[in-house]
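Take a look at this single chain in structure tokens; it is the form predicted alone.
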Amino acid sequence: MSDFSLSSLMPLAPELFLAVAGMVLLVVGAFMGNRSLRLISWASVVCYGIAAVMVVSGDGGRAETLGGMFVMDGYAELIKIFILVGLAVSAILSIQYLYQEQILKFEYPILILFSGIGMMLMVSAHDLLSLYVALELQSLSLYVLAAIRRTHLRSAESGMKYFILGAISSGVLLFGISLIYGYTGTTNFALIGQALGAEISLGALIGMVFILAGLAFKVSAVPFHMWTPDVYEGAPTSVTAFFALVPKLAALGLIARLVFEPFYPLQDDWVQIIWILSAASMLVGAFAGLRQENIKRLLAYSSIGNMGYALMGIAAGTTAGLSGLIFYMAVYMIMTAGTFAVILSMRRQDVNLEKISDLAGLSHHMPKLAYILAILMFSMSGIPPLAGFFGKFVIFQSAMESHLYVLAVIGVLTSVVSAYYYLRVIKVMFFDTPAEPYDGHISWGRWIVLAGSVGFILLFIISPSSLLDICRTAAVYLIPSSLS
């Protein structure tokens, strides 16, 4: 008993208090109706940053609670604030865009802090029970949001396809659960390793192959990417926004937790997975987005290749392949907040744009928009000296130092081919006949999600190694022995 005392729970402190938090606006909400969305929305981004307070505040080191299911080390701490900044920029970004869409549900920014306990839960999972428990908690909350507009039909088609598939990429991962407690005994990560170290057996090797599958799924990692550009497409804007900023990353955290804890014993099996997942999305990612003429569809390939990019990162096997991956995914967001913030502020005549066409003249009639679009694109072309230029250079460089040679020039080939298209949307902006003016206003909550992205992506240059040095020491924690 003495192991659940409240003091043995403090590495949960961030996630339990998100979760109490979340219920009293669950109860403010019941009480005030839909009036009370946009105070619920900025609560909650409130309470988003007494969360990272929290997790900063910790000691650093490596505790675990409730019986070892539950880690909080270095890495997890690093990754949880990326969490949480996504979750607060993407409630930031979501409250204008409600309001002009109608879709008033006080429901919302409690499914989105929902979520967000899963996917910190998640990254401190250390056992496959809890690891599930946490991606179900996430998975449901982003089945509801996906369809959260019910009356519209493109919305309730995209929560469909995403909970069906959904369901199956459980199943699937339930499987290999079943498979890995059968042949070696146990759930929690360091006695799988353990066993896994003194005798690898095909069944325990095809259980990681399933969950590997299961949670390739939640990356839209190709070949299990068919969800993305339909949900992409079909749930609201902000929801998009959502699920391209921060679910993802916290599922290549646990994947990572995963190849690098209890299946390090399988890296020489679990590498070609991995090597096969990153050359197949970069591939897809880069030339089915160059057919795209929905701009939320060719962010949602975009989205498929960049996770090819990051996955290149685990297949390293090192501290600078995981450090790179750490890396690439905090600049990926960034990238993705304020490409998205330009997104939900293009409206003629109240209605949300969504095809490329539609921004045409957009340097015309909102050139700060425009040159702000363009310094993102050109950045997730990886163009120098902008951050996604320093984002792919670290990970095909751990890539070359793993001597996966082959993998590192599909990424250099396929990020060659993708840069047309995003070239292309700068093209139209500043080319294409200009259009019928757009709606002007624009909430100054978007405004700060632009200016931070904008400047950390122009002003990286004066000291690109700061970021770089703190995932080296994330990762850290999970590989230390590649240190020598």
Second form
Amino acid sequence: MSDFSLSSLMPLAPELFLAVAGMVLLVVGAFMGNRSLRLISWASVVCYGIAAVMVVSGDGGRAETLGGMFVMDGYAELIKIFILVGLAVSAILSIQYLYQEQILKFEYPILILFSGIGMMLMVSAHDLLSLYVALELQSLSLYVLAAIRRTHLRSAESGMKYFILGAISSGVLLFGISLIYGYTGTTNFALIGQALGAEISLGALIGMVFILAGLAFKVSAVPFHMWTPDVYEGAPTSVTAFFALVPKLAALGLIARLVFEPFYPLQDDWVQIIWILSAASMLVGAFAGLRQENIKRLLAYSSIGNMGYALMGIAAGTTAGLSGLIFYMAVYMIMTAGTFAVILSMRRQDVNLEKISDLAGLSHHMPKLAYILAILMFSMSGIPPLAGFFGKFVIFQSAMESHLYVLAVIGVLTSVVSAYYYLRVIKVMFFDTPAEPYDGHISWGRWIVLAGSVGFILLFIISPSSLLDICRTAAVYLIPSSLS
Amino acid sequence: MISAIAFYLFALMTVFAAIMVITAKNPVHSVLFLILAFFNAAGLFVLLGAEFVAMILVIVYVGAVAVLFLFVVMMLDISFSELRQGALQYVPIGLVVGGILLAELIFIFVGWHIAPSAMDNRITPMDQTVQNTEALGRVLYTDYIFAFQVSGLILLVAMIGAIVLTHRRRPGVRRQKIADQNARRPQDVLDIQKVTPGKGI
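Moving on from the form predicted alone, kindly provide the form predicted in complex with its partner chain as a structure.
The next block holds the full complex; its first chain is the one shown before.
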């Protein structure tokens, strides 16, 4: 590290750019006050675009820098692009809602930006220390966002709950990290992998269990999911949309790197853990969602279930499984973005609605919106020609290839069960007695998100292999084909 | 010999103060014992030759954190006995979880050994001629610059968060407006009158 040169910072360029942009926007906001919210939101969207270009223009090879704390490779590149898209979509979806609900705080888009930096750093973490600081940067911004509407009891409560449980999970994670450090004498992923490859001790094993438990909290895998429904329900809807879109993708990306790089020698052990997390998440997500009346809670359970499917891709432990995971998360993100764009438009007499029964009669008043939501729900439940079906298909296929038959069967059965609540939304929209119409206005930013989401889901069938191939190329960076 | 005596003195005082922190009835006494524990821990660090950590412990923990605690305890009217009553019903669950963790720790401790490569990984060549403040600085700002900078970002987010969640504009508060104050001209606000003796105004 003594021979420092500017070129060693090149792999870090997108994050550095975003950090500087965030600080500049903060100064702009501090001078212009809360009326600059719209300006800062759109400026942050432009910054995500520039950062995405910087990510793509990297040479694509694997580069470790800053003393091995940070790694940039094709895998991180792809996930970072998905993260940036998710961040931009959440920022666009938020603007109209923030003005309608009078949450006029210019810090809102800036907090999203900083948590985005944390997520990008998580995916590139190559050291337990950088993993931890990146995770905290992301989490801390999320806690504040959950409580940003502090005058509302529910929002403050959800922020508090998220913060306390998040702090406990960080403690668990740190305890695991300390055990791993105690055994291997290093926090670097490559060196940990070497040390564990030579010999495995009980201490290291328990350390890994604690680290995975701490991270399972972040992706809300059962049994670490308790915070999710409350936080989703209590947080302002635009924040819920953000929570559903991006952080879990980053956390899953981090888990995948962790189990395939440093903990690869412990594969027999972590497959069991991921197996249980995956099966439990699918079951709870499917059955607990059946009784929900609040659409935000419903989506919380749906996201728990979807994490179960995604984790199945990691449990498979192959290139196919990992590329399935990346692909599944991308499709899930796109579907969720569309769904939240509809939910954010559910307003009557200037009040945002959250009950499923409030959707009644949407097909009469706003047929366009109703058909869009119907397509999204069909896709979520995995009806064939839509993109959601392919996501599940790829995951189940990889699980079967890795002989995880029981897991795949649970997956298929739970997706049938969860189809009930997705289809129920459609039934309410089209067949229940119509309620009063909504306030009509939907901003063009929201229409773009809706059109993009539905367009992707419908048109995906034309060329299914193109996105899959991209995911597979990225997955190979993490799992060399000789291993799989 | 002297260092051994000093060690036992500091160590015993630390343990004693730590026990008193959680057993003292009066929360103010608890905080004062906490400060005592910090001071003794700092003494232990000096014995280890880590004078920088010792000073930081005194400056940061005693100087800032402990005093902050003291203020919180004294200024907020929290009835700690009430808090304890509510907590009692969770003791069984806490004992179960704690028991499981303890069992795990015992398992780890009994079966503990380190990886063959651990010693090589852990060794950090030290330049004996530099002070440990300087050595820490070198490690922190070169090897760990990444973690250091990201921690800086975390603190920035914490600051933004604290302001977002607590700052509010209260109506009816008279604020100082420096521009208005500077713009005041004597002729606008002063009325100079000649007072003739015996008449008044």
